[in-house]
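Next up is one chain by itself, shown in structure tokens, the form predicted alone.
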Amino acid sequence: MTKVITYGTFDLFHEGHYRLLQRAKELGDYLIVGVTTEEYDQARGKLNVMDSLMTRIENVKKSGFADEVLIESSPGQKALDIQKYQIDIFTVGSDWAGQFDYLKEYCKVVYLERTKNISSTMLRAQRASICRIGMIGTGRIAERFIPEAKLVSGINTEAVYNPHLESGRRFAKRWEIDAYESLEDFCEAVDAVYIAAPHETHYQYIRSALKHGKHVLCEKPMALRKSQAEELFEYAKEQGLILFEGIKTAYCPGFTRLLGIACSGMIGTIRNVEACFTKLENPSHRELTDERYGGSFTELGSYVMLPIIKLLGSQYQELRFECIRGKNGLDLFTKAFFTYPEGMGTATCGLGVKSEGRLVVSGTLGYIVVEAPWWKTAYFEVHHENPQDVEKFSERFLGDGLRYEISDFLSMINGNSRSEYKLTRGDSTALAGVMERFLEVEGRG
């Protein structure tokens, strides 16, 4: 007799997850299949599983493949359970390809090609169903967003537009989602809409997409205007339809901790933000290229600008700015200063010019700061007047970060709001006002 064993959440158990066990058990005669305990799921990293863990382990029952169950809760349990029950073959979904190869010590090791656009019928009756989500943009951003997005369940990433049809071919075929050559087309295959396309055309693509009804996740900076990003809010609010800047420290656990332990009261009142994120970039990329909406500031400055705006407010009494430039004109070093009535706060971005990144919250009572990458916030220290006084603090950033955004816009579409503090409307459109002001300043607007 030949075992074979796999493993999964199941949660919201799909097509997908029954064509998988479907041909796990046609791989032998007797199929063991492992179900994932929320504990270790919330441990690997996976985000927002909505079935409780008997749930899960019903539907893998009543799908009529699985011989035996077992419950999966620590990382090394499968080779225990390989040895234990004496398996013969080992196979998952081919998104996990390469990822289990040290199993081969133990048994034969099968990687099953995925089920492509998953379908939500299986869901129907069920409180919740699959949100298909398609891509505008193809560049770096968008390649590290689907290998987060697999990691929140509720949500699947089923098709790509770029109007360089070549790029969206390969993109999907990499992937394995569907290539639309027309925008029309592409908004009616999915429900929400992920824009990773150039600074310059997302105030446009986000218009187009939720004329068509579609709830938008926008990468920053989402408007280069504080005019376009209230029509966008009012317009996505007129048709009950989630509008999601893409910053992503805004989602992460540890900078919204940081939030609430400088809001407290533990380093008095807030008086100076100052934050920093410089990085090289190569010359050639269009960051360093495009004369018009390229540079540092358009690039970097939404994360540099978020703690002030979040701590100070969007009610500042001055802004300038100081850049060191290129031979082209963009700016390699940027700093804007932001005067407050009772406060100031500065936002330093680099992409030709590399400096020491931190955060620093300085308060009558204390200071908070934050070492580099302090955009992935994962610990972080209060300090007193007595040196010797220092609280420490530390959260989990899990891989690059991005399904923490995507885990709350999903939340959004599902009706939680709860998520919608971490970074408002008025928080957007703030960004957007001062990002208007640098490129006019700069003679780009």
Ligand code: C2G
The other form holds:
Amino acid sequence: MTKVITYGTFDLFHEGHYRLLQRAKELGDYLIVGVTTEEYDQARGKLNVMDSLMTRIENVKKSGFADEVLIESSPGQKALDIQKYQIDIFTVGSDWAGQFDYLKEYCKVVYLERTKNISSTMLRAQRASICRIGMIGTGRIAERFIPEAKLVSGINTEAVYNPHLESGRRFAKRWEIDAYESLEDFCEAVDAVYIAAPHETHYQYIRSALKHGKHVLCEKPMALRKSQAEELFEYAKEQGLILFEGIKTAYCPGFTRLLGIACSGMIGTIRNVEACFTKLENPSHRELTDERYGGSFTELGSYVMLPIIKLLGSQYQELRFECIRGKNGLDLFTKAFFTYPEGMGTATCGLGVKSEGRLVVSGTLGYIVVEAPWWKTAYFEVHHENPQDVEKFSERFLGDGLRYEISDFLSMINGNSRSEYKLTRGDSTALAGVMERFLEVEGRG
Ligand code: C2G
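Please move on to the form predicted in complex with the ligand, as the form predicted alone is already shown.
All chains and molecules follow, beginning with the one already shown.
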């Protein structure tokens, strides 16, 4: 008797799950299915699981393919189960291709092609449908999006669009999704759009997606003019659609906890916020060659401005910039100075100069210090006058961190507005206004 085993969350049970179990059973005579526990999903960073473990087990059983169901509650369990149950074949969908090759030591490993275009037919009875998301852009950040989106239950990446059709086709083949040659067809195939294209194309792509009635998650900087940001948010509101700016720091648990503590009075009144983020970039990359929209501030400014805008607001009295520029005039290292009635902020970023990436929030009773990579906040300290009096805080930050913004984006789409406060339309509009000012001052407006 050939024994087969597979594992999954099986949340919001859909065709992809059904077909996986069907083909898994066909691989042998006896199929064991491991269903993940809430705790294990938490630990491996799978977010937004809607159905309880019992519901997910029931749905697997109802499929009729499982001869036995067990629960998966820890990372090392697969190898132990395979030995304990004398398994011949381990199988899982091809979105995991290569990631379970270590199990070849114990049994045959088979990756079954994942199912594309999950419709909601099987989900009619479910209280939440699967959100089909498409990506505009196929660059480095786009490459990071798909593995992160896979760990957010309830969302399926189905499509990609790139005006350079060959790039789109190559990306689609690599990630087993569909490439579209027209933006219209692309929009028709999805419920929401993730924009990871060059900065200056964001405005048009957001407008097109909203016009097609699609929710939008757009990489930062979402807009390079305040009026554009205001117009886009207004248009999204009129259409009853969600428009999110993707600054992953804003949605990560550690950063939101830091903001809560900073505003709790624990460090008194906030007087100064200093954030620094530098990343030495290859001089041949777009960030340092695009003389209109390249440079440090358009690339990293959204991150280093975020804590200032979130903690001191957008009603600054003065704003000025100091830059070190390269031969082509692009800013290699930039400081933005914000002056408020009772506080100040300094946002420092650089692609051509390396510095200590630190965030310091200073108050009348103490200060918060976050070492690099503070933009992926996982640990921070609260210091007071007495150097012995230090409080330490840590929050998990998993993977590339895009899953947090994707999870919040999805919950907003599903009508749960509890995440809105993390990055409001006011925040994004203020950030666009600073970008606009910077480009004006640089003569690139
Ligand atoms: N699947 C698929 N097609 C889809 C979606 C999922 O074939 N459109 C497959 C997955 O590859 C997996 C199974 O269905 O083999 C269950 O998917 P999930 O519930 O998303 O489980 P996952 O998070 O992929 O966990 O330890 C758990 C395993 O690592 C799989």
